[in-house]
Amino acid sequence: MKRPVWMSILIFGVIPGIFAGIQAAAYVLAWLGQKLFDGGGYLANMLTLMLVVVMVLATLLVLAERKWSALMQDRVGPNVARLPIPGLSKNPLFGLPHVAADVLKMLFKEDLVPSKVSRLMFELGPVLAFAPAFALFAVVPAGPAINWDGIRVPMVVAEPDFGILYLFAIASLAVYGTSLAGWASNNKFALLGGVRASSQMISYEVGLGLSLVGLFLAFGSVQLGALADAQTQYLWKLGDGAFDLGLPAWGIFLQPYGFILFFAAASAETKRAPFDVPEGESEIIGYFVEYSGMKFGLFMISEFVEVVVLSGVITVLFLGGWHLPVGDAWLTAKLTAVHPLLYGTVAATLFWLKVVTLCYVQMAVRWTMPRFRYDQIQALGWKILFPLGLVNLFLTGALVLIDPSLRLLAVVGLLQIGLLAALTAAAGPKKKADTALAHGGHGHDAHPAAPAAAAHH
């Protein structure tokens, strides 16, 4: 189907163009704060980067999900919900109206409480499932530091040293939230889904940290900001011009099966399918099954958030964060002598507009494949992404320890990229008469009299 012209608009021009001046905006707050007081940008960014750009981001992820869904399943989608203003009430607006009736729904349904639950616990359950996933982006950097006026003004809410171990600690608090609201539901349903989460927790944990052991092992530092700066060098570079262009040390390069374990891993973090067993509907109903209202509300915006986060975390630690792959260092040396607005700005947006595709990546898995059985995720964490990543991080220690100029380690990466392209394309679609006989069918030979048929009609 041909794509509306309105839709190239939005995609390609009015997006990256709200990504920029929201990004705008945020570093002119962040450099009035440190002007203030030290530390003051790192507040800013807390109310710009997590309570606008990543809950609003979560929010329209709800409605894009129901529209890509209804796309892929050759439905209309959501379009009911109009707009009670004069000129507008027989307009749909692609869906947007729904996002403000989700919203409503949730603020002032009843808040129905069981009356044989725990109180405590159960009131705590969706805190403890959003507060994690949403302090989660707290070290995750959404543009450069830049130096506007002798001032440095940081893109980002926390720079700890232990960055990505922070990542680590706080994700593996979300598992408290589903546990709670099962047990404390009082619901043998509930129960069983809390206690999915937590077998899917302990299946995927390991994986996920031996996933980016060789990343840590190739760049030496475990702080997000470090890990993306380190991708802007060259592993080879073509002429000494002043255009650079070569092939990037990104991560995706250096630890394609990283890569692949750790979206894997983290996608069973966010609890969507493939991974939903503990709010399997078909099954046990869910975990949150006695919640309503604003408590419903904070478990299904956790998950897109969750979507949101690890879009991030992907986005600077495998795809260069907001570097380009050619061009970066003299597109930074042009956009900085303008003004250093100008070029955090560009760099922030090119990184949401990565975030974004992550996101889309991600929707498209939800609605491709279907739900794992439990024991199938425990095979996977257990059987496949824990062995792998020690595989993964045997070799690439002693690939470093080799050639510490991870040249070695890139042309390896690059063989594994083209050995996966090899086994995804013979696992490519089958021949006619194999999809023939799987019809019910004879491959060539069904119906022979069909065409003659049809050519006497």
Given for the second form:
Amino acid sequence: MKRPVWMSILIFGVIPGIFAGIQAAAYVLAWLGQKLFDGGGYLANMLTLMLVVVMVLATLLVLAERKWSALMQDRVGPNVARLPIPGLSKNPLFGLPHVAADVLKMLFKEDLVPSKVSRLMFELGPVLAFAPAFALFAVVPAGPAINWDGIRVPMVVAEPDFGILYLFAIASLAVYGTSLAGWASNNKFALLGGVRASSQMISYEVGLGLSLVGLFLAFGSVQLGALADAQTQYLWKLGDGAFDLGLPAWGIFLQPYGFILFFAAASAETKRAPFDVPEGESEIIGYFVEYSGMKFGLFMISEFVEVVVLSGVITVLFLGGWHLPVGDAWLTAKLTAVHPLLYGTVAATLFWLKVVTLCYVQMAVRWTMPRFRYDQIQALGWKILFPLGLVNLFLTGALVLIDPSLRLLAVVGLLQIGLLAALTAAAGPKKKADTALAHGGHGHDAHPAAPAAAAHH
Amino acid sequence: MSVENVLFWVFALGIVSSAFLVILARNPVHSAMALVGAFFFLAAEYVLLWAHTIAVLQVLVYAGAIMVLFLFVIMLLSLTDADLQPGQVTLARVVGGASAAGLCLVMVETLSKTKGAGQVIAGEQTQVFGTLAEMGRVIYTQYLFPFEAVSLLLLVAIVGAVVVAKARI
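Provide the structure of the form predicted in complex with the partner chain, given the form predicted on its own shown above.
Entire complex below, previous chain first.
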């Protein structure tokens, strides 16, 4: 068979199938846990969602990043490692043996510790970088809470009433890992990398929080489960048939600027390109230069865990969580009538498919955009994201106050999407004459003398 | 002893020991990290007091924002032992010690006179007390004036910081 056929089977058959299987097992485990004692379901979810799904997804993203970057750069990609199993020793298996090879390399590499370092702080660095990233997923709901045999089975690890504040609190702790790693390495370049990392993360935390306040105003909650359920309402509904059709009140329609600001700020927090000045694996030296083996592995995997968590948070806040855009109520009723477990499994599978798609978007951004300069990062954070976030907040507040049904907000949101599309089209491929000038400077910080000088020649 | 009592003593011991570590550690970065530990134990005590929103704000504001800036500055300064000179009685140390003792006395006096000390949260109150919604309601109704006064104070501090920084440039 041809490659597109294989890829279609993989994307539309195998991947949803795997997620459905895992989620069905997760629901059964959570049900058993909840039956055993109250709160047991949350413990079971911690094992299945955080330890299995998020960790395995993050590990596979290491391979996915290699394959996608190879695809975008017209290279072959990882195909050398083989499993020493008869019959499979000649098959590259999509590069999957490279994951095992990576893990084995990191586990068995010599653990080097630089001289004259504070040993405790040196060891604490990777731990403090990984632990917050891993703990973030606790409040992200992967599926609806189903009612099975009179037992409420949740598909989230914790449901605190302060919801998203937990995410902000834990995300702000990740700075300790990077700054301690830079300081404890007893290396000037690592220290500079640590300072770059922590200043970038501190700067973007402000915009990160501010970009979401408009969404909280619109939905009137900060709990992620409640936010996901608030997006099932329709702004405009077509007809009254059994199959519901219309424009759902998804966060991305109500808060397109909030979505873009949050995505940009959160990308800066994950320290991936175009915000990878703190790391700069190949050209500039990052904060983890003195770390080897699994300690470096912890820094690397925490980055991929953050990618998964960010995708999960965006899915819940802006893309309706586990809900379908149209026909959600119809599907819910049909599936719940068969068995609540079936509904939960299908909904949670939908959530994970959205998450995987967003992971791909992040990978594509990472391999498309060039790296920002350090001053551009700070200018973008403080002079563009922060004021835009404030404008978005006041605009949203006024629109929600005028029209609590959110329709006015949605009209403005759709206009914003149209404006963004027009701006993107206008900034697209330029004529030859323009490109010469565009190279002189980048956007807002273009040197004022540059066009004049170019005209002079 | 109930579980809450045992946990209280565990966390209290954690607060006191990490607070001692803050002033006893020779390395300023170690001191800063010990202070972060103290903040975490304090957040745990807030949870035991049914104030879980205060606990998460404690982590968000003190551990996540303020101490990060402290650490950031400490990392860039290279303090040596000569700067610290142990065992010398200076004016700054006397004034600092006296202020700390005075603050401690005021705290003890205030807390012992506070209304509702020793109040037990039970029944329906557990569903409302300490939640984000309840905190917001109280801040924007009962304590609106102190809240606005504090935000004005912060604004003054920000303007002051900008003025000082600009004067140096």
